[in-house]
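Single chain ahead, written as structure tokens, the form predicted alone.
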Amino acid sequence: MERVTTGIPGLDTIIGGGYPRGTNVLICGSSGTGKTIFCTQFLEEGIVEKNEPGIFITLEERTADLQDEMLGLGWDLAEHQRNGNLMIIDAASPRIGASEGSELRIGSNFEIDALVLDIHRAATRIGAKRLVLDSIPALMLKVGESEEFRGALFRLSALLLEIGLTSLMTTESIDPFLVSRYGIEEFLARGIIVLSLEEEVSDLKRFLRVRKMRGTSHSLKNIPFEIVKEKGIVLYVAK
């Protein structure tokens, strides 16, 4: 099986060498667990180390805010855009219409089929191998009713599998007994990684757990991690 490196040191070993190429993985966690950083690290590693262009679909943060946040970790997304290695599809900004170059903007006229078409066009334009969608709850707010939302998720998932992109999609976990916010996302994903914040004594500590990964064996342990400047997410895997 061909593998795609995760960009997270230590995680490749835990899941047998990386994500199965072409799979879609759900990244779950409450606010502040590091979901966006986790996903951006995947794209950054692909661009810098593997010559694999990527697509970032942002439904929560404007492109400029995302660029500023990640620059603080040493990741220059704007440079990747200029070099043609990254396409950002901005569905968070209020501006309507497509811009030239390495960013597409989708405003109040949001339609899921238009987004699917833009993903296909962007993947073809830059030869993308990796994709991030952040986030599914924001998609729900734009799509609306639950039946339409289910259909939108299915069409997105089917497209990503069809064109062979290895993709990460984020969602919220608002109940400790539920994996995802809506309870349906995990059934469309071939992998699930849960990021959590847990209280130990008087401190909050971050943990990662691989809950599901089809096509490969994996650890089920709760693994501590930190977010480190210039490095991103660092796992502390016991040897």
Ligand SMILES: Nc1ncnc2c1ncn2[C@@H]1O[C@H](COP(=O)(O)OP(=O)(O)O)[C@@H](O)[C@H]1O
Given for the second form:
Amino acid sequence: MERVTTGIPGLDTIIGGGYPRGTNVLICGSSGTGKTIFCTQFLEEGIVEKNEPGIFITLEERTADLQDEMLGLGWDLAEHQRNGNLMIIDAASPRIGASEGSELRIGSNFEIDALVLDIHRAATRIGAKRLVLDSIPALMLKVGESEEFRGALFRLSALLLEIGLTSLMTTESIDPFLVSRYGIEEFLARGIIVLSLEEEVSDLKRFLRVRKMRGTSHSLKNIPFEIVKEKGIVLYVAK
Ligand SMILES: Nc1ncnc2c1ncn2[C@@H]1O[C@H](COP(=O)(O)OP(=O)(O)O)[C@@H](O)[C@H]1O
Ligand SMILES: [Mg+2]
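Follow the form predicted alone with the form predicted in complex with the named molecule, if you could.
Now the complete complex, all chains and molecules, led by this one.
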């Protein structure tokens, strides 16, 4: 099975060399647990180390805010965009569509099928291999909670499979046992990684746990990590 590196030092070993290529992994965690950083690190490493262009669909933060935040971690997304290695599809701004002078547009009424088409075009244009959708609940807010959303998510995941993109999608986890709010996400996801903040002697500590990774045997341990300036996520894996 071909593997795609995660971009997180130490994590590849835990899941047997990386994500199975073409898989779809759900990144769960409440606000501030590091989901956006985790996903960006995946794209950053793909672009810088593996020559694998990426697509970032942002629904919670505008492109400019995302660029600013990630610059603090040493990742220059704007430069990747200029070099044609990264396409940010900004569905957070009032004017929906791919950013920065691109002719890609979703239109004034948000339609998930238009987004799917947009992803397809972007993937073809830059030869994308990796994709991030941040976040599913924000997408659901735009589309509305309905049967239609479910169908649309299916079409989206079918497209991703067809064009062979390895993708990460974020969601909140309210109930750690249900993992995701809508169930469907879990059903669609071939892998689940949970990020959390847990109290330890009155301090909050960050943890990562691989809950599910199809086709892979993996540890279920809660692995401590930190978010480090100019580095991103640093795992503390026991030797
Ligand atoms: N430049 C930085 N250096 C170190 N830690 C950072 C930096 N930028 C953000 N963080 C940490 O990352 C957290 C946000 O991570 P983020 O991925 O946006 O979380 P989520 O997407 O789960 O809400 C912040 O609360 C902060 O603790
Ligand atoms: Mg986020």
